[in-house]
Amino acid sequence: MLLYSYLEALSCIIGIGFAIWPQPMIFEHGSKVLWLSPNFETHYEFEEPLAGFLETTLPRPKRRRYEHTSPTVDQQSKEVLDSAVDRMRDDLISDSAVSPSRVFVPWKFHPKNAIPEPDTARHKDYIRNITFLFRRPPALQKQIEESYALDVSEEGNVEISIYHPLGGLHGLTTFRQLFYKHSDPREAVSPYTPFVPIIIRDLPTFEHRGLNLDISRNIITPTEVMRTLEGLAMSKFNRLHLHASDAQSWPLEIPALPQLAMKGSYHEDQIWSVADLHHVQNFGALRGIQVYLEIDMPGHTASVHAAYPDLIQSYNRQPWFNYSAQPCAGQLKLNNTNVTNFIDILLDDVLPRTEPFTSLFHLGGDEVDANAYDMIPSELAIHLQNFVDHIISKVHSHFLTPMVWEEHILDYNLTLPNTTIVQTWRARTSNGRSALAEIVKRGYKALFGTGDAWYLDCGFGGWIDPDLSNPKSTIKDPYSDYCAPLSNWRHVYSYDPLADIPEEQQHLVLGGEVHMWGEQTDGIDLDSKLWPRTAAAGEILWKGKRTVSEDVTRRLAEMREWLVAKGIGAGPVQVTWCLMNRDNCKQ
């Protein structure tokens, strides 16, 4: 990661990124004010690369315009960026009082009545042009696709240099955070930035930056997921993992198996139709986010019993805690021809529909209970290997990358193709070793996101009731959940994912995911549980290990204002008095 190391070192020399979240590698700025013209124009150009693209001290290369048979910006890239520019225009520019902008007055971040705003009586200079400059990508690490260089000149010209449309999306996300609304309502049409000239150079540390969102245990609608995607895009995430089925319900429509969602969901209002999933995945793609599915198997599948009872072993077997991690007990049968046929039909339906939007498909595999099969773990491992071999081969046949949970490796010692991505969730194995370190030691690509740091559902109390007829019940006051306490945003931000990983194996760590399991979360409280903690994880995924400080608090507090302006119900980061009185809330 030589490019990352170079940029990180240079950023220490140049300075910090003010209120931008996630913080860019490099941010140089001045103090001139420019306003954004409501009629700004967008242009696309193509340029041969020079070695100095990521350096701020080299002269700007001479531009060449290509015509006829020379390379041009492809239409799909232009459509993606045009769509992003239109969304940014809607957010930053107010058409009328009926259609206000989604920009905020930064009064919370200055002493009372002391916002350092520009004098509106003076002449205004405007940003009138935004140019996307496409460059030929060099042979560097994959993250270069998402890199961007953002330059704003004193004359009001904006240039976003990129190798790929993903970089353009991130550049626009950063650009919008440079602006504020003026407190004078007569100036509500256009926002201003006080930082010109601006030079920003940026790229992510990790390739995979995701949120795992459970849409099965309680009802979370496509509309609520799309609102979440807006927040993820603002924090430069690029993956949304939908945990789409579990023991309690099956909300995902499978046209080849119509009874599955019809009988397996809680209610018809919970069902995600084929059109719903397509719309959500396309919505994410336009924001640079792959929305991919997890269909957990063979465990966590009791909901299949409602439509296909002959496929499930130990359905609702009691006491449930002897046969499953949570009620309702029940797992897909192994070495069963009907189960194999069911899985083939299921995957042949789902995989072709999801393939246009993502390269990934998650097959689950966590918390498979040997007791449900009346087997010992070593016996179960043999049958589980055959099961997993088959479902992974199905994913490969559709040219997708399979993902599984860590238990297949750490608990059952299965052998998986080296194309498989293994997702870890436990901080330590039973022998006290790092789960992530154990996975990469065996040569597998892996994702991080431990329950003790990045499980956002923890700390709200348990959801299992005490059995009053059982004097040995462990469910008692204070009714804590298994993963308490709550991970506040500072704890989320303090997570160091590579702490136990030898340098020579760090290339196998593709990135990670922060998790929102759904036992006590639905669309009503989703926003406040996700935000701003998910944004805190986003900066770790973008930049790697960080340290909590007042600067971080203030930047995240500004990000919270952007989320709220976008209609996302993010919780507060800090007491407003502390934001208005810098340096007075430290100890």
Given for the second form:
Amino acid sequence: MLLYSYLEALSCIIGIGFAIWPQPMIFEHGSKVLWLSPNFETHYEFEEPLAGFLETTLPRPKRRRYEHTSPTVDQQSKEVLDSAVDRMRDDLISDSAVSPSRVFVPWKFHPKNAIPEPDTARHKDYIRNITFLFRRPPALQKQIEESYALDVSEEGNVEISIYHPLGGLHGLTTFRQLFYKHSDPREAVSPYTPFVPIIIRDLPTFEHRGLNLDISRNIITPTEVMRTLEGLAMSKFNRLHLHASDAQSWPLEIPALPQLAMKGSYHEDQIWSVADLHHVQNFGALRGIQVYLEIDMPGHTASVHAAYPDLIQSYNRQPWFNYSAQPCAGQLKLNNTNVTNFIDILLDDVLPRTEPFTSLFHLGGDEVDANAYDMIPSELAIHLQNFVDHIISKVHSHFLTPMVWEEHILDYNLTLPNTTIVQTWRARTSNGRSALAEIVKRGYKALFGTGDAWYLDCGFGGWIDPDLSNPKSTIKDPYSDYCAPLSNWRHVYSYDPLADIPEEQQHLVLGGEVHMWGEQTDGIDLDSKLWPRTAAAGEILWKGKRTVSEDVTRRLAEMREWLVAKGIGAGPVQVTWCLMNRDNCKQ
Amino acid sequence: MHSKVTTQILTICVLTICTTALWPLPLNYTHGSTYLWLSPDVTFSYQPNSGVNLTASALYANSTSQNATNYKASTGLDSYSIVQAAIARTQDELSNDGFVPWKFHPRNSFFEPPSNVSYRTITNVTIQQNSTDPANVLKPLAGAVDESYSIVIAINGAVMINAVSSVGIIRALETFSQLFYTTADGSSVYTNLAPVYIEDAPKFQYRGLNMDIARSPFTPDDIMRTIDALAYNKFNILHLHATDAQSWTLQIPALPPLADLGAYMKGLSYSPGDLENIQSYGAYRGVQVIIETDVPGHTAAIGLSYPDLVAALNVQPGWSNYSAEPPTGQLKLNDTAVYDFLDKLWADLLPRVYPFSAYFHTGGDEVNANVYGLDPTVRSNDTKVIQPLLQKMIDHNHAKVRAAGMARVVWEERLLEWNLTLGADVVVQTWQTDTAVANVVAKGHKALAGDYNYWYLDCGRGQWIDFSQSTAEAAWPFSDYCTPTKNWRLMYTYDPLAGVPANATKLVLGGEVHIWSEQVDGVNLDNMVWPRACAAAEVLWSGSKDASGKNRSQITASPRLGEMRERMVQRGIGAGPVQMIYCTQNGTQCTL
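Given the form predicted on its own above, I would also like to look at the protein as it appears in the form predicted in complex with its partner chain.
Every component of the complex follows; first up is the chain already shown.
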């Protein structure tokens, strides 16, 4: 079999993809048809003993040590992969009419009545065995944790070579997308792949591939987040950033501070309980996605006021636009021992609970308003530094990596430990460079996700009501929002995060996040706002800079069908006629 | 009828949190703040005016088409059964909406009827119809059926609904259902608005959604769900743009290959039974379903089954010289085979839709002159040559539609670009400019509004045409022709009567909001249409201006629309949110 090589994958980006989103680094295939046996089996093999290999990387209990004295599969890795195989089996195999498969007939991608389907009258060759081959890693490099090599031989042997279970999860995600459902319902018990033999070598370009989902401004339930995690896993995302609190509501249950959610959530039935969060994080972990929390401080905290009014300065101060980007104004007080105690209790409660599932905690820091403190910015910066230092030391004491928004560095010039990951969002700073370029220039690790391309909430119009009796009102026809226009999927896909980053600083760019702010989004329209655009961002995060083309459209349109088959309400990518008539809708 | 209404209570509500519940806003609406329970066994007594019991045969009596007599009418499609069905739906909604309006009251506040006070209970709703329905009550020409109604809910729980027609009763019951909420424990239904006085009638008689079912696949269920939502918003027209260049969705038994080869896939076309079900479903809800078969442009899909009938069929490359979007192709303009085809089409389709439609839309948008340079029956792209041929084809088609008993609707290009002579009764649907409505009525025609800069729901989602590496850079950021997205506030400010002289406003029948489907299918349909189409609904029902002639206040509209959205979600429509809960929980905080 072909040996996997990290260098080979980087130097040899070839192949026109069919079917697979994001596109693998190397994808070579034939045209033989194999069917997936409904009774396929999974095997685990080892190249070498694995002692100590899996100790830190799987998003499961971090400080637990595994002792391996024999070349058996690490039990936890096997559990993760076994459950992924079970999910795949459930998706690909129709057990009965009650539990149909979640595979699609690819009629939209071929001329009418011309799906190149296998002749079912002929003998069917089956894939009966899937083997995970654990290889000894050449070095502990983060990038290769998620790599995988997938080979499907003409004889129907499937081998997924990995260094880590995360690679196995991605390998299965890719494997799943190789299959189609036959249009004859009698032949739809199990799917077929028309691409055998298959050679895939794959690994991500960026190590942090995330979605920032605001669950505080409108209601997004745990069920809706888990549905989103399913979609994210399909595009090989590995981070879900829950923007879990904001000025408008505090949905997160904190047992040590029970009033916080009881009074601060929109409704007592809409609280994320300890069990909800645990369940969602575990659900993500099983799919290779770290679900981590942002508790935004000291701005965006007016909802704390409902339970702890003394902790908030300038609560609901009017006119709100002098003290906050949006109603309701209010920020945690600075230099206040009650606030410090509150933060200590809060973090000592929440961090140990999330830490088994993630290495990250986001302490926010965007849009801190100096007017709300009646300070000038330089004065505020001094207090902010103390405030942030304290939180970061707390985060470190729980063995987590702190994340902050770019404003702490770019607006207030704070000095933070170099472990900190800085999340950027502004496309341009005053000197014309992107915020990302400014952050890495200062030596910080950074995430991209520019507001003018990767904010999925933009362009749907403003949500502030115009006061017709206010002659100074800025809310006017055509009622655009601050970040209009809407970023269509091609725009999302054309974003080149490294465009103005010098090569010697690119190693500081860990990856990025696409953003779904919640002012005008809740669980009802979440899917169609996220998808297929989030998948478009997923391929940039997996492969780096890309260019639109009809091939891209067609592959993304296939991903959309996968999403819909999985029960995710993704909008269409392309007119059906164009998909059926390749080369006919070009300009 | 009740006495003169006051508006005092409504004015006070603006200053505090006040969920006034109704969308679209009634003409006259006053209410109090007393609670009334709704009995789970509430009865609706409906006595039609004597002799109102209209039968299906009466419905079809004025058909002039021979085939109409062969049409197998739905049994029981009469006024009485329509009202009975509306009552049944209303009872179902009242008991199943389960709408607890907590998002519209301060956080953690108690807003339900206090348990220590006993409130009166509504046990019976009396419905009176004051007049006999006209024969065409379920498929009227705009204005032919009076949709007005009144509702009185007395403080003692007595309820009286009055309407002139059975369609007015449908509108009244919809309004009535929106006055009620469910308690958080799910056990009871109440209103907090008694006493209620409503007198209501639509500003515009033609209130429609144009839904493109040709470019993407939609199931009959998708369409019927949309009809439900239209009825909730008191729309009365669903215009199905049923055919286009990309696919032909209507099964035509006289021309079987048309859908067999022209639909995207076998099964993705509407059988005569499907179409009848959809139209009947609409009729039961006071939503007339009218069909558009767009000719002579937008007909490339006919070329899949009858290639000889279509000129410039799918020209590649260079499609943009012949069409706004691929595939190119228009019916040949001077070909007897085309006329034979059209006659078969009309003879099959028109009598089938006639029982449910007063209107038939013959299309006519975006006819491309260059195509006729390639048409062997024309061989010229000179508009002077093309214009009389177009006139001849329109005259022919319109004679058929008129003979089948239906009024014609056409796109504005026929009148404003090609300067064709149209029958005085032809309704012209505008879309291209903010002067089109005025231009159409200036020529003496009835007009439909729906300017694409305001009321195209599909705009702003980006290009769908693919770009190569060499063309992509110039095309960035891939905006579509009608970007940006039309938000509900912009749609809400659109005035169908803008620029129309006062003496011609009666020619503006109303308008349509549009959902073209290049990037919409059944999966994202609901949130592409709703809640934004609600904004158009209120413009069409209540007018875009308030009593003082100003644009309506969004401060009062947005929580009301937010409530409507919640109600629609409870009824199974995937409408997106209107505002943050923070805003609707806190009165006028989100105002500037």
